[in-house]
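The data below hold one chain only, encoded as structure tokens and taken in the form predicted on its own.
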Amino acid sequence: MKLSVDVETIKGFLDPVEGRALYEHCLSVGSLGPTLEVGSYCGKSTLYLGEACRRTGNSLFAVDHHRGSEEHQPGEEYHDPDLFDENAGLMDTFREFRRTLRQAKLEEIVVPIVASSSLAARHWHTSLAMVFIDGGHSHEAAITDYRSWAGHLVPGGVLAIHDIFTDPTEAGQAPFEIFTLAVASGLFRKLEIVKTLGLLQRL
């Protein structure tokens, strides 16, 4: 796997070991059909992702409101100053996404959707053969964008969900709740995991 830019400097919490797992199962069934990602942030998983449909030929679906999740505003443990507007008061991360875009030469290949996960998914129509949940963390944004996307997959796409935490002493357990959630379903098996990366294969 070769990157067009060095992934260490685009803002992010993607662990590269995560990134590339990322890449190589969405090269996996990039012949089904496009990508989906919820959650860009400043676009650290979607170069991962954006690598692998260049590739493949197909396109990735970035959905991301660009006004940063809980844990990003004010005053919150991930906040980053530098992303913050002062004229607006509020957290912009796409000025920073399209600048990955365009250093990354993937303004061809990424379709941003500057909208929250349930207005994006309100109309939506188009099969996916790969679906990443890296979204808000509380519990109703993570049930949102699983609700909102995991249906749209086709048999055999893969649903990965990041930061899953098995202790709720680390971290939220949004995640990890529909990651078990998708489990339960019977519409999922198990792929792998891995660090906080889980991966499940559409029935």
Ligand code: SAH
Second form
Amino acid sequence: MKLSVDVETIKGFLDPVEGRALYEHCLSVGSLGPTLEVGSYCGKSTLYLGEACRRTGNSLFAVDHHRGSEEHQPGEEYHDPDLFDENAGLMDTFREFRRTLRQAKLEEIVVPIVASSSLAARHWHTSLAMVFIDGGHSHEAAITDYRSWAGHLVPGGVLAIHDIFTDPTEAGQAPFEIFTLAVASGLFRKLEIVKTLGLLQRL
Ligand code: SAH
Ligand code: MG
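Alt. form predicted in complex with the ligand, vs. the form predicted on its own above:
All chains and molecules follow, beginning with the one already shown.
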């Protein structure tokens, strides 16, 4: 795997080992169609998925309203004041995200969709080879993401879910809940869990 920028220079929340797993799985389903991610932030995961899509001649749809999740808001644990738009009084990661795309020469691969996951999904009809869910971590947000996107996966496609923690004392359980829901649906089989990244295959 060759990334076109130093991934360490991009702000974000993805372990390099998880990033590599995203890249490999995205590459492996490259013949099945495009990929979509929910939750791009400044483009760390986008870089790994985008490089795989470049190699397979696919597009990557990158959905994020760029206003941050609950934990990114002022006063919260993962707030970054550099990403706060003082004029709007809101978080704005889109500027940084675009910078990442330009630096990585991914502007002809990645289609940014600056909207909430539910709005982006409302009229969506394109089949997907891979879906990466890394958006809001409230129970409601995670369920909405799962319901909105998992159904668009083609057979053999990959569903990746970030921030899987089986121990409730470590972190929120919503990503793990949708992972469990997907398995219980009988529509997916477990592929592997890489650190906190859960990977499933659509049967
Ligand atoms: N994948 C990123 C980290 C994502 S952080 C990385 O590799 O670093 C979570 C992102 O989800 C935030 O940028 C936030 O704006 C976005 N988000 C949260 N809830 C959302 C929703 N309902 N719709 C769209 N994006 C959302
Ligand atoms: Mg995450």
